[in-house]
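This document opens with one chain alone, in structure tokens, the form predicted alone.
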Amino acid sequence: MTYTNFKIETDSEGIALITWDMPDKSMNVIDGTVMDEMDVLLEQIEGDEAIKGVVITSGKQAFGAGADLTMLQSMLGDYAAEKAKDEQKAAQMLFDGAYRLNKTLRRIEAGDKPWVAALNGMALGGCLEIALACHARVASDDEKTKFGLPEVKVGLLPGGGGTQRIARLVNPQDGIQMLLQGKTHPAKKAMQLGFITEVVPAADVVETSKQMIRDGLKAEAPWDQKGFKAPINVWSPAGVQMLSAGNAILRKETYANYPNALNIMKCVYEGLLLPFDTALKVESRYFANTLTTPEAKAMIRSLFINMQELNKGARRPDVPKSDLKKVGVIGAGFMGAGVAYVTAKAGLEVVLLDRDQDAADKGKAYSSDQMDKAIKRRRATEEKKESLLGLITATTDYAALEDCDLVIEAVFEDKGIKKVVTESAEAAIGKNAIFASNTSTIPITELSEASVRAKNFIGIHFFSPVDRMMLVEIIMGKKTGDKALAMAIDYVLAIKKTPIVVNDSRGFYVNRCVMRYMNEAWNMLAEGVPAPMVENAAKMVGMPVGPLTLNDEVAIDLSQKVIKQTIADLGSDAVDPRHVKLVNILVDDYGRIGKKAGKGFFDYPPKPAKKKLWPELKTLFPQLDASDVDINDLKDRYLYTIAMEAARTVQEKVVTDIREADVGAILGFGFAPYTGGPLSFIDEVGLANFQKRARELAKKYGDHFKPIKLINQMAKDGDTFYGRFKIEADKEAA
């Protein structure tokens, strides 16, 4: 029998050898084609005594990246056509979609015939989950080999029996945290907690698969033997304290934001207490429940699907693939170091230039600083530190940018500085080089003012710290041309991050919504908020990250500086006079500047000590009392301030494609990962609702909450944003 995915060989020893091989894919993943095969491949097996045992492989690098959430999309899509007539079938159509895959796998773990994951490479979500229904699992010790259940990070649970699986071979508690944190293990790793059997050398994979099944492994998985016993009773004290326990942490983290993380808790909890075929059909149910929420929805449309055509490069021009070999970084401070890091890290050369050379030197050793990280943590070796640094040049002359393809300047925020630095490095580059500003806030037109060819000038905007940002903002100046743009979506696609697109304004996109969060706390410490209100109500709707302890991590005295030129180039009237005072304050009178300073609105106290809000903040403005607080208002105000801000860059056609202002958000400044970003949240809220509830919110608190008039025009037309948007940008493609 012929296979479009897979290909089936049995040897004279009876040991079939199936290769998942997907044709026209880098990664195998479990779609329809795949789950239709692997039914007629198990009854092949099933009914050929011929077959004494079956190793599953991999032809390519990995052994697969998970289900194709594509799939998943359209059974939500079926489900609601099938809802609008019969609800009830509607339903049971969903479960026996959630169902089928744990339904295949059940065959294969209690069949009579022993099979082995042979893992040549990373087995992720689904994939994973095929190889813990086997009866053994070897992999590779590569050290790319990585095993994981990430299902958790976009919206969704393992649907594939990872729930149940892992509960019952992986002790309690790292179990748990797989299973919340979609935490990644290395092979060794993974056989240390017990749901890997073997870790070889790759070219042994298949063989010693193989030599399992003539050792004579038992098609039998610990659960379906008697006396079996799960790393714990959830019955026992030491059930009951973990799980309830683990429910604490779980809310502490995450404010009960994310349905499938309380669901994968339902899971374990209740599987644990079933005989494990009710426990699979539980998980399903979860699975199916959790895949109708909004959450699911909106963060596989965002973290999945958007994302994944945005890192394929969705808004490159249709222009010839640039030959990047050379990269120049012009100013070595804490973020020009970082864009070294991460250029050479991808392979390129760099040259790293600064006034002086004891700078230009500081800035290369941060590089070497991280690959003292990465080699304590095993994840490189003195060797690959070496030939990181080879490809690290630090330089004070211009002249070295000669033959760079690529120049990023990430200088002070000072428009004098960086035209300086502009003339000064199109003095020595050559003529199709493109220069790049890696400015947060300064409008790339007008920084194209220094340069004598601005169709090759373009903005570069890395997030803090580089390394482990996966954002990068590039911004598209009135005269910025498709080969500048083509060049920088290559060169971030290279290094491995993911680039949106936008055009130019002041703060451009991110930074601009990141204002709107900043100055939102802002106002609330004005008007006598107290301070750990200001910052809680941020965490309890969502954001990872406060927003006073975002300023200090971004730097008070930048904001300061931001704040400075902006009244420079607008006036006086274009910043709040709150704003002003409160940030003069803090960074004048008492010299609190951030983080990097060990003070700001926090105190940093030396580790292990926590850092604590600065005490003498209420002493800045008359204080509320917190019972006169409305912390749902607070709430609203966090997500309403950002989300209209994302509209109204829309409204300005400074975003062009609305994927890009929901990851964006999420990937820029963590904007509440649940809602897929501020246009998913308008969109799930509603947009008359949003209308009316950011009318209240502007008699209350300010104009910045008034509708603006694509909004109005949107809720009038009973519109959404993927809707309206997105049909243009596919009618565009096409």
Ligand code: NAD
Given for the second form:
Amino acid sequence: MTYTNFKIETDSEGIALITWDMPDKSMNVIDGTVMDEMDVLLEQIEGDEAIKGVVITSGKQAFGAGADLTMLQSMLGDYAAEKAKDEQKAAQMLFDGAYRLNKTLRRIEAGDKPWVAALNGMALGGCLEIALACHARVASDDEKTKFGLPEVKVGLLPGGGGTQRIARLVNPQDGIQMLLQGKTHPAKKAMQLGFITEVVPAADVVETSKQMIRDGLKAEAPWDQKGFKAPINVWSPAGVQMLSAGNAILRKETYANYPNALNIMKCVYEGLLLPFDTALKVESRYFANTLTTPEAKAMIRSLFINMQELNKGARRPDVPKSDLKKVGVIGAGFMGAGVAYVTAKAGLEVVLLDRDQDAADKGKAYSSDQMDKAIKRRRATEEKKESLLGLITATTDYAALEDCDLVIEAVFEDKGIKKVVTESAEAAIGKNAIFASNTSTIPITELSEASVRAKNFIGIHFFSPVDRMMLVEIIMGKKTGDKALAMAIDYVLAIKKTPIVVNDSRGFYVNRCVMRYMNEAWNMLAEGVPAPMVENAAKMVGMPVGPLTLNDEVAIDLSQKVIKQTIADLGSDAVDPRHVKLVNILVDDYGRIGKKAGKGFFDYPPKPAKKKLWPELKTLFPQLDASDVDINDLKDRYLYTIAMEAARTVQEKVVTDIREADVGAILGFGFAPYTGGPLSFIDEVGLANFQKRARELAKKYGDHFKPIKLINQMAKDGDTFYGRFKIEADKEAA
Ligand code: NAD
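With the form predicted alone already on screen, would you show the form predicted together with this ligand?
Whole complex next, starting from this chain.
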């Protein structure tokens, strides 16, 4: 028998070795063809008496990444089409689809031949679920190799028996965390937790697995053995306490915004009360139910499909790949030091330049500190640190930039200084080198006036902290050319971050949305809404970082600078006087400039004490009674003001690819991920509903909620963002 995705060889001892190696894919994933072939494989194995046991491994570096989510998307499409005709049939079809993997995997587990998963590399999601259905799992000891069930992060739940097998293998606290946080573990930790059987060097996983079979591994899962007891009894005092506390924590952390998370809890609770086969059916029902939620649809699209497309360089113009080896970073301060670190971490040479050697050295020392921390956490070694530091040259000499392919400036936010730096760098670098600015506020077109090669001038805007923030915003000046864009994208992908490409505008894309978020919080404070409600309403609607916390982190004196600059550039009408008053009181009267000073909207006492809202906030504006504040209005105000701004950037053609607006808002400042991003949010609400609610909010809270032209037009046309704009993006991609 020959297969496309698998190879099967049986040795003289009757051990069949299945090697999973999908053609034309860098990574194994579970798709329709894999599921079809797995069933045929099972038939072959069950019918072949010569086969005594089975080892399944991968022909690739990793074992597998999970299910192909585009397959789930098309399953949903079929469901929607059928639902229009016959709702009951559609529901059955969806359940059958959801149950399919469970059925196949249970056949492995309940069969009479022992199976061992030889996990030579990472196994995530559905691929780990295949392994969990085997009778033992042998995993590579490489610390970087991860095992886990991250489905929760894309709005789903592990639907291949993962919720049931983890709940029966791992202690309840760690198990539930693994399912609810999607946390992955290296093999040794996974073995301690109980879901990996043995840990050996990657080269030995197959042989060790075979030996287990030779040693008489039983073809019976623990839960199929008499007297099996799960790590927790749901009805015991400990079980009741654990699960009720678990629900409370879940509620506190998600505010019920994630139906998949709640469904995971239900799978665990209900599943543990049932015989295993029934429990698997229950899991499949919850999986099917989860799949039909708007949250799953939105999260799969934005956080998986769109993000994957952007990470493959969807916006890259068709010019030859740049041979990027050496990057110059000018300004070794807060941002420059971070940029140098992530660049060297990607194996690129870095020239880190500052005004004086001390500043340059200090910038390089940041990389050294980061590596020390990584060594402490056993994520790096002394040798790795030495080789990374060896890539960074700290200097004051522009001549050192000579053979850089790309130079990124991160000097003070000052047009004059940036001009001098641009001129000095361009005098030193080659004609084809690209020059980028990390400015957060100055238009790229304006800065490019200092350049003699404006087509090679581009914005590469990082977010802080550079090493943790996964988004980089690339900004096209009016004259920026394709080669500069391609180089910027190649660079961002090389440092393993997600690029979005936007056109020049004040605040570009992400900061325009962030400003709306913080401004709305300021509006609420000025109206007298109690500060805890201002912060908590944002959390309730799914923003991971409240606006006042975010403002403290960004720094309130920076907000003051931005306000002053806006007034200088656009006049005093461009700024709400209440905002000016609030920010001036905080900064000028009380020195409350944010977290860096230990005081802003919050007080930051020494750890372990937690931050607390500054009690005097309530004295700044006459306070409303909490019972007079409509919390639903507060929640909507955050989502609507940001979503309206995102739509405005589309209207103004600052954002030209709606995938980037959604992904950028989630990665850039955590816009309620369950919505799939601001434009997905509008689509889900429906344009006409969005328009109506925005008008209501405008009447009560100000003109900034008034629907913009594009929204009105789309509501009239009965359009959606993904309907109207994605098609164009698809056409371009094709
Ligand atoms: P910073 O003050 O920490 O660092 C600036 C560095 O530039 C300093 O080390 C300074 O010595 C150096 N410098 C100043 N003039 C120079 C010159 N003529 N030649 C060489 N080096 C010079 O500032 P930062 O927060 O790192 O910000 C740098 C840039 O990044 C700014 O344009 C800022 O708008 C942008 N940015 C900042 C953030 C943030 O969160 N701080 C986020 C995104 C973008």
